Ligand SMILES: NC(=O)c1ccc[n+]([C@@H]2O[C@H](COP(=O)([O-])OP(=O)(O)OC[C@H]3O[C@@H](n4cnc5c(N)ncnc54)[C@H](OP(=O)(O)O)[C@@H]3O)[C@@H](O)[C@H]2O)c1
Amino acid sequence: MNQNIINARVTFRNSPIHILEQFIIKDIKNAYEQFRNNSELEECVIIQTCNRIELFGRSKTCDTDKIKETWAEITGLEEAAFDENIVCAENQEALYHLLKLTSGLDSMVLGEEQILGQIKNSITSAREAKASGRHLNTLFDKAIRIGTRIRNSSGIGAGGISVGSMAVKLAEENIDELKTKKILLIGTGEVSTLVAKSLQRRRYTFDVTSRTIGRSETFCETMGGSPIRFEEVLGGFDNYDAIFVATTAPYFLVTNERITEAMKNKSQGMMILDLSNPRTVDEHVATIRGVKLMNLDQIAEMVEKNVNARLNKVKTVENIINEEVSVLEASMKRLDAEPLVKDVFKNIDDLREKQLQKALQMLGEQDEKTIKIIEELTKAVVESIISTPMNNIRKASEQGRPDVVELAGKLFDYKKHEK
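Will you show this chain by itself, using the form predicted on its own?
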């Protein structure tokens, strides 16, 4: 490939989170400038999430040492820190990795959708900063489309595979128009965090309660939701249509008596999802008319089935990526020839138009229909002559033969306009 595609990354796969955080790039705009000025990168895109910091670049050379040096300078790290934590890939290997990213195969949670949105945001930011150009814009647009198609055809992202996402999915399936209903989350621990993340991702509004209002307020500052006093909740279960309970209380917080009383004041049903271990919802609640209760064991069983289903699809997704990566690589190589092809077509068409106008003047032709026929004839002649050599140049570029493209540039006296 005449223009090399380079990927340098530090991810959860080879670095624990506390190490990963040291590689975070705080000033992205400045980083783009530094990488382009000091690492011989003509284009670059930075992807940064809680599980990865990645750089994709395009360059005539493949000098990963300069990328490490620049990254170290940006973050204030010693270059030695990169030896143990950074992974570098070039060309086909880099393209393969990008397709694994967009299809959800390289995520901590297999098949999760969030990374696709983060990649879209990354290429948008790079475009706005004018850090990416024709090559990386094309690469990312194609990779996002391919990744979306793989997800849809394989079903790799189907079904929730965390207790939190599965609980929210069950609520959606059992309650009509959940977005218009009142949702309560009891608890502020790890499982509650998973539920809150899933609710936030789906843009649901919800209340959060815990033993102290301070704990609820702190939780809501980072995880979303509206804090509400515990005392208000205990006497106001009738205000809610979906209740997620994830606490460590050694007794029943949601009792049969409280829910029986609450249902007297409700015209619609209620769903309660007990994610606590041990359970903190009285199982007799399930016998109350209009109430649906699901516990952690039931939800965990569904999660396990979904995890196994996704794992079974990994090989299928890998096979699709293997087929797509060669097509993607060919289309990226072809980009090297496009400026030349476009320039040749434009120059020849300008010449055709000039000679056409000269001929029409000599003929003294005024009839618009006749002029149109002659013009179409000149276009067809030019097209038939120039198409074959131009397609051969494109093929040579796809096949990784930059010498042919370079020779064609000399033959057609092509002056490269871009960097």
Given for the second form:
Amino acid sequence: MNQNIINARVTFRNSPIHILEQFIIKDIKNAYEQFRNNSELEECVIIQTCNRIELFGRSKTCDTDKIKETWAEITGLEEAAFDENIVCAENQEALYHLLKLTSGLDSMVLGEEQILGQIKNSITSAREAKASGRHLNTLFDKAIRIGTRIRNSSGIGAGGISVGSMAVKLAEENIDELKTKKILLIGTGEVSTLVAKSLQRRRYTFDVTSRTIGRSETFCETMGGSPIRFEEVLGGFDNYDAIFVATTAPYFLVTNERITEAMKNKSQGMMILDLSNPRTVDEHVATIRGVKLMNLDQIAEMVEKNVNARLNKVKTVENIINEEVSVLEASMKRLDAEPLVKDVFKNIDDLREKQLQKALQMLGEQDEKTIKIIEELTKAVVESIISTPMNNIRKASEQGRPDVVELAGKLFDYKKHEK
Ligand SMILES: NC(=O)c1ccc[n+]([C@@H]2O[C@H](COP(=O)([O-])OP(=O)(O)OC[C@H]3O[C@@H](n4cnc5c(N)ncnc54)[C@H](OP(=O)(O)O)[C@@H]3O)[C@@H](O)[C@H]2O)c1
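Mind sharing the form predicted together with the ligand? What's above is the form predicted on its own.
Full complex below, order starting with the chain above.
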């Protein structure tokens, strides 16, 4: 490929949640600027979810050290921190990984739908920030379409369990008679919706809280549960035996102090499931007697079991991705030749039109039918002369021959005016 596609990622596969959160990029707009200015990336897209921080870039060079340097500068981490956590991939391998992402194969919960929405949001915001361009926009549009098709044809997500239902399952496994216990859900976003759905399905009663009581009320109207004021909860954690926390708060909502206080008034234990990343429950609460804390890492372990049970589907999807990746790679390589081909077609057509008008004027031809025939003739001649060399240029580009494309550019006096 004349242009390289690079992927650099830190994900739950190599890094536990408390490490992963150190790599989070807080100011994405600024990061785009830095990656483009300092890492020789001509385009880039950042995908950031609770399980992964990923960068896709387009570059003439493939300097992953520069990417690490910039990422370290943005996050304030030592470059050495990347050694054990970062995975880098180039070209075909990077495309393969993107298809694994869009088809749900790399998700913590195999085949889950949320990642597709998150990738769509990432490319939309990269487009808006003008961080992505023709190559990455095309790549992501194609990868999203292919991923959707793979999901539909393989049924990889069908019957799968969500992060929410896994958390509820974990609570059931760890708390005797959960039905008789007081359950609290903090948060009213996407993940909370999944938790609430699962609690509802299993007929549990639960309270729901978020910063504004209005949000909780609206949430409970559709998802079930009883709304409760946030302030009331913060002062009264002792009312609850199981607490699910799924917010994007940038600090600990459930602090060591609050839980220590709550446990003074409780005769039985408490389980807290923190589904947030960055975590919103202080991990020190795990040291308080009677408190059991679980976070996304434990959920990941459960997912492993889930994956093992569905290995057949994984193999099928991997086979489809293997076939799709070479088609995707060829069309990405062809993209390198497209501006030249388009330019040549346009220039030749302009010339044809000019010469046609000149000839018609000289002939003084007025008959519409005759004019149409002459016009079609000029088009057919141009098409038959130019289509073979243009297809050969596209083919050369597909076969990774930028030298041929460059030479053709010189022959047709093509001036690059796009990035
Ligand atoms: N989406 C996934 O696939 C996924 C999977 C596993 C884990 N997670 C993690 O789960 C967490 C929630 O994700 P999500 O997708 O549900 O997010 P979301 O849809 O954006 O919802 C965020 C929730 O956090 C609340 N919130 C934000 N700032 C807060 C603060 N300072 N104090 C109290 N509440 C606050 C919001 O309440 P308001 O309405 O008051 O703003 C909202 O209820 C995140 O940490 C995410 O990383 C996500």
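Numbering follows the first chain given and starts at 1. On a predicted model such as this, the values are computed, not experimentally measured, just so you know. We call the rigid core the largest set of C-alpha positions that still match within 1.5 Å between the two forms.
Undergrad: Once the two forms are fit on the core, has Gly236 moved its CA by at least 2 Å between the two forms?
TA: Gly236: C-alpha displaced by 2 Å or more between the two forms.
Undergrad: If we fit on the core, is the Cα of Gly104 displaced 2 Å or more between the two forms?
TA: Comparing forms between the two forms, the Gly104 CA shifts below 2 Å.
Undergrad: Does Thr61 move its CA by 2 angstroms or more between the two forms when the core is aligned?
TA: After core superposition, the C-alpha of Thr61 moves less than 2 Å between the two forms.
Undergrad: Could you check how much the CA of Lys369 shifts between the two forms after a rigid core fit, in angstrom?
TA: Taking the core as reference, the C-alpha of Lys369 is shifted 2.7 Å.
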